[in-house]
Structures are given as C-alpha cells and as structure tokens.
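One chain comes next, on its own, written out as structure tokens in the form predicted on its own.
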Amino acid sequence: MDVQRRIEAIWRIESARLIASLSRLTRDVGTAEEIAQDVFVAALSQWPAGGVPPNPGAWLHTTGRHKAIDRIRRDRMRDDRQIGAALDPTLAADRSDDDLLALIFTACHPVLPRESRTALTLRLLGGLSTDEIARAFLVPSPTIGQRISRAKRTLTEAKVPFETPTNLGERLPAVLEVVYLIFTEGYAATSGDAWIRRDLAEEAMRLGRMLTGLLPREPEPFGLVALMELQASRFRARTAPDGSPILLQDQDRSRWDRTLIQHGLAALDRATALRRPLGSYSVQAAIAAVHTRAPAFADTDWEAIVALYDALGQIAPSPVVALNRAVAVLHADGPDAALTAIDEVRTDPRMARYHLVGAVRGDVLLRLGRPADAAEELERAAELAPTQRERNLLLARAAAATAL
C-alpha cells in the first residue's frame, strides 16, 4: 500500500474520534472539522517524506490539540481550563468514547433537516469526503457541500451544546433513523441504475456497530445492527450477473453470507437479552431472522411473520408496514385475504407514488387468475419505480402476465 492510501485508511479510522475530541475543546463542530481537515493536510504533506509515525493516531490527536489551542488563542477565546484540557492527552483519551457519542448526537440533532443529518453524519463520523457523499447519493458535489455547510452553521447559530443528551430515549431514535436511512439507500437505491450500493450499506453497518459499543445497555442499536447485517447477508444473492434484481423467493440461499447471518443473530440475541421493551428495529430484525432460518422460501414460517408485523404495527404503525404485512398474509392465508389487506393500504395518500403497492397487488391479482388486471397494475408500478433495474423487472413481469 502506498503512503497516501495508507494515510487515507488511517484517516478513515481516526477522523471521527479526532473531530469528536476537537469539538469538545473548541465547542463548535464546524471549527473542529476545519481543524481536523488541517491535520489531515499536514499528514499528507509530512508523512510521505518523513514516514508514517509509529502511532499515527496519537500524532493526529496531538497535532489536532495544538492546532485547537492556536485557534482558541487566535480567536481570542482563551480559556485556561479549555487550553489545559487540550494539552492533556490522558484526559482526551479518557473522554474518547464520551466525545464520540456526543458527536453522533450532535450530527443527528433534530434542529437539522433529515438530509443534512445524513450528509453531516457521513462527513464527520464516516470520514467521507464531500465528493464521496455526492457520488453515493448521485447528487452534485456542491449540493452536498452546501448541506454540510448549512448544517454546521445551523448548529452554531442554534447554540447546540456538544454533549450526550440526558433525554437519551427521546434523541436516540433520530440517530438510529439516520444510520438506517444510509443503509436502506445502499440496500435498495432510490436513484440511479444500480439496485445495491454496498459502500453505503457497509458504512451504515460500521456506524451501527460503533453505536452498540458506545451504548451497550440500549437494545435498539443492537436491533438495528441485527437488521442491517441479516439484510446485507443476502447481497450476493440479490442481483444477477447483469445487475438485475433477484427477488427473495428466487434467491440461491447458499450464496447468503453465513458470517453476517451469525453476527446478525448474535446482535438480535443481545438486544433481547437486555430484557427491555424491543423497538421497531429489533422487531424488524426478528422478521429478517425468520427468513434467514428457513432453509428454502417454501419453509418460511409466514404465520410467525404475520404476528411479528402485527407487533410492529403497534410499535411503529405505517402504510409500508401494513403493505409488508399483506405480503406475509398472502403466503399465510392466501391471495383473497392479501388483496383485502392491500386495498386497505392503497387508499392511503402516502402510498400514491409508492411503486411496491402495484408490484405486490399485481402479484396477488396474478395468483387470483386475473392476468390482464395484474399486467395493468405492474405497468403502473414500473412507471413509479425509482431505478431502471426495477422498472425493467416490473415490465418483464407485466409482459409475462399479458402472455398468459
């Protein structure tokens, strides 16, 4: 590995903790991130000539503290206790986890719009550049840069304190939502030609594992990690060699990642072992676990999945949950019951442009012996599909229905 690539790899590992410690010292996330970028530039300038230090993380943190002191003095914000903390590496190490947790909650603060939280989290905690985030979400780099800049400015203007909130139960869902949004964009992309973006999904799983380490007594981070790992275990089986999607019932389960399955089930066990009420991510992970444990699609315990969706509907009611439950009802109770359940959902205005309503309803109509109606439904769904891959799949299904 050449020096620059090694520096970039070290930065990816160390940047979040560096920004977190600098945020505590400067009391401003935007300033901290600027200083951290200066440190990264210094490493890129000095290490190729002088060699990578024996302890690169310590070099980054020490350099960052010195730059923070310079910034505090230059901005006439001198505070002897603040500078003393910056000079004390032992104190910085002792607070490392606390600082990292505070950074996560700051980046995901509810004062920020959802898109800004997502971009800022990937920037501060994922160590991704503006260009990398822009490529991941298929938007122009200046757009992402503006979101990040506005987010940092909003945090400063709103005087959001750099701390782990005392109302953890109220604020944690917003953090988990951001991590899962990143994962779902990787698991089933909403734009572009690719159906799966592994880089985003893997970054979300890394952030989720970070949360479980920082909050070992909270069940939902473990539930979220379990859900993501169990879903990600199917990646290799979800697409054909040409990139086209393969639906769950058609997947070769021997290609599922057994290591991710093992880790995901262990995380779910950890969530339940904490003996606290389970949230929506843990229940969704339990649903994924039922699929995972079935040797074949025909062996799936659909009655258990319907029951779990009933529980999920109580915890986090939404038309998407109701639609997913209708799919389970299809396999547990048959197409007549499923059609009734779907038609209750499709009247919800939030589902007017959700392509999977038509995709599921078309499948049900086909099973009821109504191929013409099924084809019409699938064609409408194709018009709403967010990616070309999904449009092609739905149109192929519509053509097959027409041929019957």
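Take the two forms, find the largest set of C-alpha atoms that superpose within 1.5 Å, and that set is the rigid core. Residue numbers count along the first chain shown, from 1. Computed from a predicted model, the values in this text were never measured in an experiment. Compared with the form predicted in complex with its partner chain:
Remark: the rigid domain rotation between the two forms, smaller part against larger, is 15°, computed from C-alpha superpositions.
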Given for the second form:
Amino acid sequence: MDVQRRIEAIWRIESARLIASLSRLTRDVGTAEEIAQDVFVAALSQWPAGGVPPNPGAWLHTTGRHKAIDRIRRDRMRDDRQIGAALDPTLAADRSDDDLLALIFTACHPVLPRESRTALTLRLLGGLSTDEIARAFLVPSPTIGQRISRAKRTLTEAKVPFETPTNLGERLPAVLEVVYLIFTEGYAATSGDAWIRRDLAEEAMRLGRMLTGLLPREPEPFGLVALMELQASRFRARTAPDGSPILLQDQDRSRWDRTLIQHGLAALDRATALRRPLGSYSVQAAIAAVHTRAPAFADTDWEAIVALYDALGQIAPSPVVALNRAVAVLHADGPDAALTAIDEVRTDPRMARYHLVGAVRGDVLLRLGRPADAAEELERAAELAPTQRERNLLLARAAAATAL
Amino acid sequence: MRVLVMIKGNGADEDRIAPTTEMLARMGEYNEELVKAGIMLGGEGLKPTSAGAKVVFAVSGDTSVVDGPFTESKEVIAGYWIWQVSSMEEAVEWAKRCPHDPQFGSEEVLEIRPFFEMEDFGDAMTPELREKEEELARQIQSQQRES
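Would you mind giving the form predicted in complex with its partner chain, to go alongside the form predicted on its own above?
Starting with the chain above, the whole complex follows.
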C-alpha cells in the first residue's frame, strides 16, 4: 500500500487528538494546528524512506510534544508549569478525551461566525484539508483558507480558554448545530460532485457519533446522530436515476439502508433512556423513526407524528414546524382540520414568501373539492418557488387542478 | 464508504483461543476506541465452529451437512464489524490496531471488504436486475417487520 496514502489515513485517525493535546500544551489551537502540520510534514519526509513506525500514533504524539516544547521555549512562554505538563507523557493519554471535547467546543465557539465554525471543525476535528473543505462547500480554496486562519486569529485575540465549558447546556447547542449544518450541506446537495458532498454527510455522522462517545450522559448528541442516520438511511431511495427527487410517500422503502436505520434507532433509544428532557433533534429523530417504522406510507402513524410536532413546537417553535405539523394533521384528521392549521401558519409574516405554504394549502383545497381555489393557490406558490424545477412542478399541479 | 471487517482464525487453533478476561478487556478498549472515533456501525462475535454447521453442495449434485467443529479449516470467522471510514487505507490502519495475542502461537487475519454501493454496479446493473434486487430487499424487510 502506498506510503503517502497510509500516512494520510493515519493523519485522519490521529490529527484531532494530536491537535487537541497540543492545544492543551500551547493553549492556542492555531499554534497547535501549525505544530501538528509540522509533525505531518516530518512524517511525510521520514516515513517513506525509514518506514512507518510500529506505533505511528505514538510517534506523532511524541514528535508533536517535542515540537511544542521547543516552540514554548522559543516563544519565551517560560511558564514552568506549562513546560512541566508538556514533559509529562502520562498526562497526554489520560487527558485525551477531555482535550478532544475542549477542541470541539473551541472550534464551535460563539465568538466565531457560523461559517468559520463549520470550516474549522472539519479542519481540526475531521482532519480535512483546505482543498477538501472547499470542494465540499463549492467555495474557492483560498476563501476557506482565509476563513480558517481568520478564525484561528479570532480565537487567539479573544483569548478563548482551551477547555470544556462548565455551562455545557448553553454551549452544546452551538456544537450540535455545526455538526447538523455539515450534514445538511452534504445531504441536501443538489449541485457539485454529489459523492464528495455525501462524504460530508458521512463526516458529520462520524463527528456526531464521536460526540456521543465523549458525552455519553447527554441525550441530544444521541438524538442528533439518530436524526442524521435515519435521514441518511433514505439516501439511496430519495433520488431517481435522473437525479430528480422522490418524495417520501413515493420512495421504495426496501432501499432504505438497514444498517443506518438500526444504528439510528439504537441512538434514539439511548437518548430517551437517559431520562432527561429531550431536545429538538431527538424529537425530529423520533418523527423520522415513525416514518422508518411504517412498512408503507399508508401505514404511517400520523397521530404519533402530530403529537411529536406538538412537542417540537413547544421546544423549538417555528412556522416551518407548524407547517409540517399541518401536513401531519392532513393525514391524521383530514383536510378540514388541516386547513384550519395551515391558515394559522399563514398569518405568520415570516411565511409570507415561503412557497411551500401555498403548495400545501393548494393540496388541502384540492382534497376539499375546491379545485379553482387550489389552482390559484398553487400558481401563487409557483411564483415564489426558488428553483425552476419546483416552479414547473407547482405549475403542473395547478394545471391539473384547473382541468378538474 | 462502509467496510465489513471479518476476524478470521485457523480452525485448528479454535480450542486454544477461548477468550480470557484480559483479552475481552483489551477488545473492549479497542471497541471503545472505534466508537469514540465515530466509525463503528455494528459488530458481533461468533461462537466457535463447534456450535456451527456447514451445508455443502458437491459438484456431483449431492448436498451434505457437516457439523462443526471445522478443525480442518484454514479460516474460520470469529466475528465481524461494520465500519464507516473514508478510505481502505483508513480501515487498514484501524485494523492494525486490533489487539492480538501472539502467546497462543495462532495466526489471526482481519479481512476488510468494502460494501458495494449502488453506483459501483454501473451499467451491469440492468433495470431488470435492479427490480429483482429491490423485490428481494422488500421481502427481507417484510420478514423483519413480522419478527
């Protein structure tokens, strides 16, 4: 096997923990990442000739520690305790999980803009190169490079301490948000190289699972993992060979990924078994689980879904949640109840230009035997649709309604 | 990408590799590492082949059943994992870290095999074959539902 590719694989496995332990020593993630890069370069120059050491992880950590000590001395950061800590090799292994957790919270720190958090997380925790991140986000490589270096500078200037925050409950949502943003960026990919983007979704799932390993007493990371895995289990079934989307109701459920379903449902069980209040990701995962458990769309337990949307509306009220709830009401209680629900959503000014309100309302009106009203609603929705494909779809439905 | 990692041992060594507490503890630590790395999707250990059986279809057309243990076998599967990794190289690096105990003098092999993804089949997967494959998957799912 090619040594360079081997080193890259080792880097992927080790880099997060390496950067994390170096961050504790240097108390600066930017410096830590530079040192880690140095170590990587050293491995690339030495290993092809001298061979990969039997325990490559230990080699990287030892080399990194030496470089960190040199750096600390050179920068005259003559804090003896700091050097002392750096010299004690036993400390590194013990602190490894704490360091990794601290690294995640630093990368997702609220002083950073959201887009920097995702880039920095992929770089520091995922071990992805600037080019890889740029490819995944369909952004030029220098843009990502600048974003990352600016983020590291911001962390240094803001003197963000390298530690797991004590107010975990307040800070955890920002971390989960970053992981889910990475996932949706990959999952919702409609452009670019779809397979690279799918790697991004896989990376997000990996980060989420990593978080559950580090925070086994927190329900919400499990809920997020469950949500991502249950959504990703439909990956194969949700697009036709020509790339057009297939709606949940039309998906071939036999093509849903059973390994991910199993793992996702188990993660959701873990979230609920912790017997603590569930957050919005867990509840969304529970909704996804109801769909997963239905053998066919017609068998969906819509009452359960309406109840879960009620819960979600309590935890994370939003007009989009209310709209999704209205769709569930349509299936559970019929079009009359759905129309009442959706007209409530319509009063929200944030939904004034959201095409899906009209799309759902048009559908409900059609079922109420009001095709002319439905057609009008669907045409209005088409005007607001963000893509040509959706516009065409809505116009076709409007035309079909007119023909009735 | 997803890979299946099979732990294989020599059938003749089977009796000698009864899991000790120490081995189980080391394996537990390794599994914990895999979980914390976020790559583990599943895995199980298998009982020794003495608890197993083989159904053999001979070239002659005869079908016979062979009860375990398969002491003559060079490779018996002792367990498996399903990992989600970014490359074969990454899977190999993880596999190399699996604890193994040379004191028994037995050879162990970890075989890593990537799963097929639909797109791997390309044009060889005709619509008819795909339909068949989907039908089969439907059946499996309906059986799982009943159980």
